[in-house]
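In the form predicted alone, a lone chain appears below as structure tokens.
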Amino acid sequence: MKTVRCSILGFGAIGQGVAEVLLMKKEYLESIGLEVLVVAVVDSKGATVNPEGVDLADCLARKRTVGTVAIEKLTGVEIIRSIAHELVIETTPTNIVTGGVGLQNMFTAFETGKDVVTSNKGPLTLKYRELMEAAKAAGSNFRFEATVGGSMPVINLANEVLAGNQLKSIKGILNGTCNYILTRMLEERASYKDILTESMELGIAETDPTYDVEGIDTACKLVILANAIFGRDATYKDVEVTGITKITPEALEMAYERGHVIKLIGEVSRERIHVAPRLVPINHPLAVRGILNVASIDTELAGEITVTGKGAGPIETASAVLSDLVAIYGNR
């Protein structure tokens, strides 16, 4: 049995999802020879630390009742530097302007020779090359499947399962909020404003939905794909972005009458990165409904490979974190 000591930095929805999944999959992990010991959990107010392993069920209960796991006033960087462990699970909120604390956490992890698994898009959108160089210099593993498709595997599918194929492009729906809004506008013949309000009430859209509806979230995910799969050194500034805010019910209905739906499609290749509403034939694999995400990978040898799944949700995203953890330590 190999013991993997880790920290969970960021204990919002995704961090809590990771804790739940580690509890759920304890027996599975042990069956493949892994004991995952969480030695620290950090949220915005502080940390719970135990070198022998924190009680994740207790952390979840305290977060839900008192709003924090904080027992000690420690930051993620302080945990990384002072507590012995091998893996940093970085699930702090995305910040695409500065990279936020996630960027500091990742660089500090690599400085101290730790592996990193993350769901945080911000640092990868801003400093992909520098982070990869830091990980390589440290001999650290760095995996980030959860940053792009939630439960839907894209990065590992392209780089590992499809190894040896030259990839021509990846295109698809990478934001469930936009897909939900466009689906419901067509179903209800309702305005963008009305369905946006509905999606906020249901918790599908954020209180400030700009990041989603203006295409920014999709653009950030495309930057990660461009760099991780196509070997580019792209940033958000390299993406042509148009959101969904100007789409009308009339446009959706007219498209439908002609056998199409309108979807916010992101596409990346070696030459171009762009996000915009596009017409998709009703029976096309990209014409998924509701909050689903979908990605179609155009390959040299295998043709077009399409995957679909939930692109958000704490447990769904945590499944990608678990997959990366197993990929790093499962075969050692």
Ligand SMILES: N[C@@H](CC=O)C(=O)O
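Just so we're clear, the structure is a prediction, and the values are computed from it rather than from any experiment. We call the rigid core the largest set of C-alpha positions that still match within 1.5 Å between the two forms. Residue numbers count along the first chain shown, from 1. First, how it differs from the form predicted in complex with this ligand.
- Comparing the forms between these two forms, the C-alpha position of Tyr192 differs by 2 angstroms or more, with the core used for superposition.
- When the rigid core is held fixed, the Cα atom of Ala255 travels 2 angstroms or more between these two forms.
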Contents of the next structure:
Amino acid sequence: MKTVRCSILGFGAIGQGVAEVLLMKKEYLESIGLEVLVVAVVDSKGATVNPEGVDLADCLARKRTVGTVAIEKLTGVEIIRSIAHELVIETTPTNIVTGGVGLQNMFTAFETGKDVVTSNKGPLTLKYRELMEAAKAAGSNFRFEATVGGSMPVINLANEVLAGNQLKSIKGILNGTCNYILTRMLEERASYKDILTESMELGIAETDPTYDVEGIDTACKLVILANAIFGRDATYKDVEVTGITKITPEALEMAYERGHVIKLIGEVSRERIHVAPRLVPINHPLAVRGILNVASIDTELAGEITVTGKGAGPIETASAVLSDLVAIYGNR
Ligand SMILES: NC(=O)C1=CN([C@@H]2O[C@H](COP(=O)(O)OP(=O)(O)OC[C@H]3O[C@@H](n4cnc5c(N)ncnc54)[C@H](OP(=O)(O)O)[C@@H]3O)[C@@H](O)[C@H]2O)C=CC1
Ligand SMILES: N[C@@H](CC=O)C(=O)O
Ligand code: NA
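The form predicted alone done, now the form predicted in complex with this ligand:
Every chain and every other molecule in the complex is listed next, the one we just looked at coming first.
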């Protein structure tokens, strides 16, 4: 049995989802020869640490009752430097201005020879090239399937499953919150404000939900795809961005009467990266509903390949984190 010691940095919707999935998948992981030991869990107030493995069920219970896992006043960087482990699971908030605490966590992880699996888009949007170089110099694994499309496979699908097949563009819906809002505004005439509040309660919206509705989150994901799949050196400023804040119920209804839905569509190719609301025919493969995401990959050899799946949510996103963990340490 191989033991993988890991830290979970950020214990909000996704960090907790990861903890739940690690508990749920303990037997499966053991069946493929992996014992995953979480040695530290960190939120904004501090950490629970145990080099022999923390009690994840207890961390989840304390987070839900007391509001924090903090027992010791330690930060992510301090934990990365002082506690022996192999893998940092980074799930702190996305910040595209500074990279947030996640950027420092990732650089420190590579500096100390650790692998990183993350759902955090900020560092990758701001400093993709530098992070890849740091990971390479350290000989570390760096995987981030959860950053784009949540559970929906897209990065690993394009780079691994479609390896060798030159890709021309990727186009689709990459924000679950916006799709949920647009769907419910049209189908139930629910109010924009109420659905946004509900999205925050469901753990699908960003820590700062303006990132969702202003198209910033989709833009981040397009930057990650541009860099990870199209070999570009893009940052946020390379994206043309329009969000959904100006879409009215009347506009949605008028479009529907004419056989269309309005969707927030992102598109990335070697030439252009842009996101804006667009009209999509009702029966088109991109016209998915609710929190679903969808991506149509235009390939050189295989034509168009379209995938869809839940783009947000704690357990769904943790599914992508789990698959990255297994890709690094499993005997596949
Ligand atoms: N929600 C989703 O469906 C998806 C989210 N993501 C990405 O995953 C990441 C996490 O999202 P989500 O869980 O929803 O966000 P939340 O806001 O629910 O959780 C963020 C967590 O990070 C903690 N945190 C904030 N600052 C610090 C700090 N300085 N040191 C340590 N911990 C800190 C927070 O602490 P505290 O609990 O004390 O506030 C909280 O536990 C984001 O980058 C997001 O973009 C990606 C895919 C899907
Ligand atoms: N807030 C995001 C979460 C996943 O990245 C979304 O709604 O898609
Ligand atoms: Na994904």
